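Next up: a single chain in structure tokens, the form predicted alone.
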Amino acid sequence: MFHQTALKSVTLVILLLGLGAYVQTGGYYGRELVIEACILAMLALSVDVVAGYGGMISMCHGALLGAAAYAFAAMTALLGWPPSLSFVIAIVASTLLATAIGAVSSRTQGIFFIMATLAFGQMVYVMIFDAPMLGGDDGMAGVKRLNLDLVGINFKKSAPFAFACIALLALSYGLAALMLRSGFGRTLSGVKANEDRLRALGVRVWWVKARAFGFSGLLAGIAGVMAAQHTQFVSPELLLWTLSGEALVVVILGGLGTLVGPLVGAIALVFVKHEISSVTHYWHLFIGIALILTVLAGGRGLYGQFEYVVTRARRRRAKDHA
């Protein structure tokens, strides 16, 4: 079960005050580091409610993100329409494509969940990658940003964009937080806990894990939409299964099933990836070994075993003083 603990809200705000401040200092291309953080870890934090406190392992939420942003790129790029609207439509087309693959899949469990989200997330990228209206293998160009000239903000920069960025990572944690802690979230976590006995009880299991597939894919498809307006252009390799692996790579790094955890997990990764890959064009070899690490380490990931260290930490104070 969910709980918004006081450490985890000042890793938060630690962490989103640290973005808004590299955005600030760190020129144009610390800029972009950080809108390519936040789009990241909003995708991780869509695996991380399925995964972590539904016990669902997704591979195909590469694909939603990629399907939003494609949503996105044809109602401006091709259909003119107003971006404004069409970062609505996009995102609740994406919402109601994980709903669907979520009341398929969710008939199945284990590996058989694996395996039928990778298959909905490959037929997603066929149907794309084979249709020329989208620009098929070439991608699509283009893609127009969000106009809020009328409020003083320009996102043709940098600086509002990364902002804009880190608002809705910001708003994606909350509207995460208030799920998992609703009467839905509980029973989604009694899922993941003990999937029969709410059978039972007369839960519709199959449409619990379709509703949070289908709020993952909300979140999955801001990411998406915000993936679109970043470049201006979207291409099949937003819909490979490998954007799903990392997702997840970065959840397990982070710490799954702790909310937090994949804001960490991204953000770390993204940096330390550029530092890495400035010195030496082998850094997935040195995230590999992290990630093995993290795993042998109890798998905890790096919030997750920070919090576990303070946890006790705070027991055996309080154990001492007793």
Contents of the next structure:
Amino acid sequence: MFHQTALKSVTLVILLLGLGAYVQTGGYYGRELVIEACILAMLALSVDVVAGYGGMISMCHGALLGAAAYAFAAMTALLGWPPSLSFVIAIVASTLLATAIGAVSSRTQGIFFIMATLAFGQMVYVMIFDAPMLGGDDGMAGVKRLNLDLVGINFKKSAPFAFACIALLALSYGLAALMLRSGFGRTLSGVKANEDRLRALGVRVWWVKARAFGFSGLLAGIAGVMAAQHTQFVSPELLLWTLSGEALVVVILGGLGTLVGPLVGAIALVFVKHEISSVTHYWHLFIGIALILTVLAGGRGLYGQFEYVVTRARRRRAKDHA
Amino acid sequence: MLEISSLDSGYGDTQVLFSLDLNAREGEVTALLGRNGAGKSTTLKTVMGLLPVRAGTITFDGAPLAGLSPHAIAHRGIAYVPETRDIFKSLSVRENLELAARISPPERTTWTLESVMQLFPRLGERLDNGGNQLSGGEQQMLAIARGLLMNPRLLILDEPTEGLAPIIVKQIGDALLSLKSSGLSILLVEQKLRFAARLADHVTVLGRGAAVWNGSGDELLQDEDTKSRWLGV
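Having seen the form predicted alone, the form predicted together with its partner chain:
Now the full complex is given, and it begins with the chain already shown.
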């Protein structure tokens, strides 16, 4: 069950303020890193909702992000629809797609669930890749950004766009926390603990899983439309299963089932990747070693380990006082 | 109320129940006794749709249950408290109870958070404790309370006293007697003969996957042959 502890709140605020400060001081390159980290964090957050709290390891979240990005790109670049309307429709589309994938995949468990989601992800990839109007391997350019001139924000500049990404990351976190603290969130954690028990309590488990997957698709959809607006270009790379894998790596690196962990993992991955890749091409090696160490250290992830150490120290202090 | 007729069931290649007949009547406590491996828990799991019916019929108020999913069976008004209790350990006592209360149909309001806490005052003291911080007895109370919050018409209990201290067994027994006097129908699986005989209106003894004896609790207590042959007492 999710609890928004003081430690989580403080960590979240520090992370968001830190990203904001980097937007102000890091120059253009720094802002690009912040945008990349925020989009990856939103995707990882969506994976953590289903994997960390519902026990559903998904390999199709890259495709959900990509589907939302393509939907937004098609509506703005091909159809000429207003970006604000396209923004909403693309997110609704990824939510519905995720709900449908969740409804079918939830009939399976364990390795079969992973394979089912992977298959759905690949189907989305192939359908978009093979659609001539969507540009195939060449992708699609000319994607528009939201027009916020009315409120005095020039969304074409990198700083306002980076701040919007931070705000949307905070919003995504808030939505996920609210969902997980609700009665539905409790039911979802029950699904993770014991599906059969919940069935015997009268719960339609597949529908709980499908709705959780749909909610997760909503978060992935937000990440997708921001990714499309960021580069103003979409390509099939956004749909690759390796992106789903990267999101899963981020969640495990940061801390599965912690909600703050995915943010920590995404920021760490993006910044470490860029720092190390300027020195060597073998940056994957360092991420791999970090992942192995994380797993060997108890699998709690960076934030999970930090939370574990702080909680243990608090308990020891309370014991000493008693 | 619940009628089981010529039921065959089991796990994988292993058949456990062989043409079992069982009847749980409305407003009564029906106890199912038998040695380990006799098929008691298998019967309950098959009723709840957790194991498939291979042959025979199960009806609840005349409507067949075979083929229905566990959640659909629960919505018919059957609450199942398993042997393993299956408390959600990541949830607090209150959250465990609220989860079950969410599923209760709005027209059935006999059991509320307040009334289950009257039945088990201990739970009221532990509302904000995690499910992982409860003793075995408290877990059993929570499991029964969770079943009651579904406002069932039939409560199925699988060995509710297993592994509990005598004083807790007495508390659980008193609570079940209170439920019996309220008119709730109960199907009870037990190993403790005297505990079951004290509660039950009707007892069925299971042996090798079939009903081998039927009668009242008092009759069973006096039937030395059945006790030694089928219950090992």
